[in-house]
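For reference, the chain that follows is the form predicted alone, supplied as structure tokens.
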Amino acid sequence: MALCIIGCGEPAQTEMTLLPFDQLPVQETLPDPLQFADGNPVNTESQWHEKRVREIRTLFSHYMYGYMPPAEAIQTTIDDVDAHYLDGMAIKKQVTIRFGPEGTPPLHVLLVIPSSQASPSPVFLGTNFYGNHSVLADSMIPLSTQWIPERGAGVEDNKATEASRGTSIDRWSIEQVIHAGYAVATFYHADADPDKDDFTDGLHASIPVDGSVARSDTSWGALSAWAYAIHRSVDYLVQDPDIDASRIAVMGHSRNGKAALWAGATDPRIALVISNQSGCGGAALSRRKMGETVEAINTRFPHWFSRSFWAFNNNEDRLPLDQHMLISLMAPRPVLVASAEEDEWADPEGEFLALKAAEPVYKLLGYSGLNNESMPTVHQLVGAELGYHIRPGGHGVGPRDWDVFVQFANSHFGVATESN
């Protein structure tokens, strides 16, 4: 059967056979990313990008994100301006993009550009957990009015009140990033997809999927909605004068972290992704069952995936992909994986090992890939291509880990700062 898989918004074609969950084989094994599905192996680069990319994707959609609708055109609005952000440090731009049919929610893109560049420059895009006001202290960011779970500081009956201002300045230290030479891009996942269990909201409400807005199996569940926001906010900065289209990075923490690295997979314009610790669904290998299982994560949040991925509840082996091959997916772009080592719930070492497996892709393309044969020590980033780094500590984002993600993006983008 014929499948359109979406990437930045040309559809690609592939022709394969879908099996229905009962007939799928068990596969205790990971499953080979160089091995077409008529098990044929993959020998040239031409092979891989032809045709085995668009079976892969076509399995992720199929088994485990949901299809994507299209791409839709978008149309911006530069709502406010500030030429003198950060003490003369930085311009920042608020943008809003709408796009889809009338009604669809528009996503509010904060944008803080490092004034002292003297060409366009590259840039971290990612989506923020509480809302756009909380990255930053500053009142003039207007108050997110999209639904907020509970554990964000300063969040009242699901809203954001004033005291959540700034409650997430680590988490972006966006001050440390223009330093260091790079733009800051975020948006509020919710205004996409609130992240809770309710399909009348959001993209889904909004944008249909083969002419319907109906929850199917294989409907996009909230990471793709999250991902496909993505890639209409990737739509915007390609097009804004200040940004280096060329040098664009997502960068994602924990469920964001999972849906940075589907909108990588599927939008080749997104130059380099990073994945701090995202697990499950992310970048760990779902066949160790480790930390959160495939299990766990669809009890708790049967909303970030399709239906059609419950059926592999306790069931992994029988799985006709595994998170190595999503990596994969990213050849031979930067992928870097980053770690914590209390952070058992995300499987750091399954993490590394999802990596490894990936490796054989990128040296068909004439790339080293990971180029480490074991988990480093803690503090070490390791890699080329692909990278890994495992930090002391628990689940979370901060300077420390900011450190890291500038110090891959640099090797890859070649960026020089004082600091350096």
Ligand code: GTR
Contents of the next structure:
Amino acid sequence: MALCIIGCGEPAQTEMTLLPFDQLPVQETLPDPLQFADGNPVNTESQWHEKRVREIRTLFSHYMYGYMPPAEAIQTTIDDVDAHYLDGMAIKKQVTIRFGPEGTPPLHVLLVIPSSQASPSPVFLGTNFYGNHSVLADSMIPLSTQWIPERGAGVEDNKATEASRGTSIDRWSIEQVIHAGYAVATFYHADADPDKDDFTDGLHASIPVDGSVARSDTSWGALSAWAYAIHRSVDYLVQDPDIDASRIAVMGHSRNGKAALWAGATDPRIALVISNQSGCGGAALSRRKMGETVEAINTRFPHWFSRSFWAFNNNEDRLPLDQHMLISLMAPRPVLVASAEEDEWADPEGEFLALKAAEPVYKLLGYSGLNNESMPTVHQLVGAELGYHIRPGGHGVGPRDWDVFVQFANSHFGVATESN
Ligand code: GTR
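For comparison with the form predicted alone, produce the structure of the form predicted together with beta-D-galactopyranuronic acid.
Below, the chain from earlier opens the complete complex, with every other chain and molecule after it.
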């Protein structure tokens, strides 16, 4: 039996017993987020915030995503500012964020801010799949020099070429989002950890956890590295006078949606999270074993999670957690879970049911949560702090999804736009 180490650099304020895999009880029903590890009920808001949140974060760190190192102080350089961007509609900043021991790879954040805003702007922050140069067709955005998967458009020998500029424009729909009154901040997730099965590059190779950069059973996987880098970007955003530090939303699609949820669950400065088709390891319940299973994801992507998660292949019922508990860690902050009808791999119903099962935590804190008993039909955004939306079509993210993200964020951030 191991004693709990609280993840994410937080001071340990509680101790709980973390059983080895073979001593974990089989639980066919969902574990109760409102029950302490010792079996006692969580009855009050302060019990939730002061103790249960830490327990649940520890469970996810220990058995699933791996422990992140403590926050490292950041140094930033503004490399480029264009005050008349997008025909004067926006300001573009390219920011390099450095942290950690010498040799730690920096994050390159692309920030586009609406210039029409009189006050600091709310912002959508998130990791991108293929490099900042892919989200806008702009020759002033340097091509990423990181490893890029071959499936990316305009990628040759795992490197970006000029042909890859602007190939993910729709995924971020930056002009549309700027027009809605939001800034967009994004960085390529490979700055934090290239998406391949190794532990030899990215933050893993530079920032020790418990004194070592060697991979242990509970070391941080790629999703934790991406989430940690999102936190370091938040460190920058809260200091940028053009950004409203109280309205930072993190958005992620698919694997980046998994990272977005984990980042939001471990950083209360993130005011809102949007998970788009994040599926297994994101918003979808593992115990359903629908679409992508724990075994399937650990087989194809053994580097995303901690090694300790591999034991749950075909053993989902031994998990002392499930994804409703990840969502509940955001409470009472808003979370939108967005699914697509044909994206069965991401198990839309499992995503809805996880949201629903997080609701008792929101209710304990005095909020209404989802307020919807059954899955809505397509095109309806339902819920209060917990929002759910399903659209027709398959896996992907584009302008029509951003309409929904903006609608959800507007209702919580109080943004009025022409499109309202
Ligand atoms: C799939 C993977 C999913 C999802 C998706 C994506 O191959 O099985 O978990 O993350 O990739 O990121 O697009």
